[in-house]
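Below you'll find only one chain, the form predicted on its own, shown as C-alpha cells.
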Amino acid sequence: MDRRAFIALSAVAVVGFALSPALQPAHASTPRLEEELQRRLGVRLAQIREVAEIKITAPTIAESGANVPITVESDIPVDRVEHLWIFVDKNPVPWVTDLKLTPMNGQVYLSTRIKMGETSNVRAIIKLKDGSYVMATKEVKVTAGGCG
C-alpha cells in the first residue's frame, strides 16, 4: 500500500467514525437502558407504547446537569395506573426514580429535580393495571454534566 492510499483510507475511516453517532436512529437505546428496563420492569423498550396522554415538562436546554427540574403528569385516570418510573437513557444508571400510585393520589403527577450526565432522553414510563406499559419521551440538552 502506498502513502496516498493509506492517507485516503485513513481519511475515510475518520469521517466514518465521526458520523457514526449521527447515523444511529433517534429511538436507538443504550444497552444500559435496556438492561435497566429488563431488571426493573421485566420488559424491553420495544414493548412500551408511546402515548400522548403523558406529558413531560423539562427544559429543552439545561445549563447544568446537576439540577434539572422535570414534571410528569398524565390524563390517564389514576385508578388505571399502577406504577410510574423515570429513566434517563445515557446516565451511568438510567433509573432515576419510581413511584407506586393509588387512587388516593388523586392524579398522576410527579415533580422533582434530577441529575443528568449528558444530553439524553428523559422517559416517563407508566404501568397500567391491565399489565401494559406506556411512556412519554423528551430530549434534554445538557451543557454541563452533573453525573460525572
Contents of the next structure:
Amino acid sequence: MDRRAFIALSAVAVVGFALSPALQPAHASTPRLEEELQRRLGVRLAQIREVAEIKITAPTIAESGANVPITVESDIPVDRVEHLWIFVDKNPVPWVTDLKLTPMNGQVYLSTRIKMGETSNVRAIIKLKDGSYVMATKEVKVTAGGCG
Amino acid sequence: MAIGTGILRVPKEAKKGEVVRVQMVITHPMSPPRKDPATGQEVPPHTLTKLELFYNNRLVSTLNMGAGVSANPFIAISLKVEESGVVRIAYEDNKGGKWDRTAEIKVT
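Follow the form predicted on its own with the form predicted together with the partner chain, if you could.
Full assembly next; the chain just shown is listed first.
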C-alpha cells in the first residue's frame, strides 16, 4: 500500500469510527428497557416527554452499585400525578420500583436506595392524570457493580 | 435483626397542611434470583414486593418493589397532614411475610 492510499484509508476509518455511535438508533442500546416499558407502562421510550420539572438527585459517580441513593422530586402538583416509576436502563431487570400517588402525598417525592449493575441512565417516569408520560434522566457512573 | 423488622420515623409534631417525610428502614435481604456458585442450583428470589402507606386508615400510597431495591431498603415518601393521626405502613414479601408498623403525628 502506498502512502496516498494509506492516508485515504485511515481517513475513512476515522470518519467511520466517529459516525458509528450516531448511526445507531438512540434506543438500540436499551432493548431490555424498551421491553420493560412496553410490559409495565404500555408505551415506548420515544413517546415519553423529557421535562425539567422532575428532579433526580443521585451521585454522579457511585462508590458501590449495591447502594445508590436516589431521590425523585417534582414541582408538578400531586393531584395531576398518578404514578411514579424508577428504571435503570442496564440492570438485568430495569424496573426498580413504582409508587402510586394520591393528593394525600402533598408532593411528588420518593427517596430510596437502589442496586445498579453498571454505569447506566436512571430514569424517573411519571404518569399524569391526563394519561401522558413525562420523565427525567440522569446518568450514574458505577465503579463496582451491585448485582451479585 | 430478623427479616421484616422495620423502623418507621415521622416527625412528632407538624403544622396543619404541612408536607412531612415518612421515612422507613426495613430489614430484608432483597436477594434476586441467582445460581448458587457452589452447587449450581437456582436460588429463588426473596424480596419485599409491596408496601402500603396509610394515614388514619386511609390509603395514601402503594409502593411496589423488586430486587432492584438495595438490601435493607430505606424508603422516604411524602405525606400531607391535615389532622393528628396515625401513620401505618404495611409491607409484604414474596414468601408470604407480612408486617406492619405505626407511628403517631400530632398536628398543631
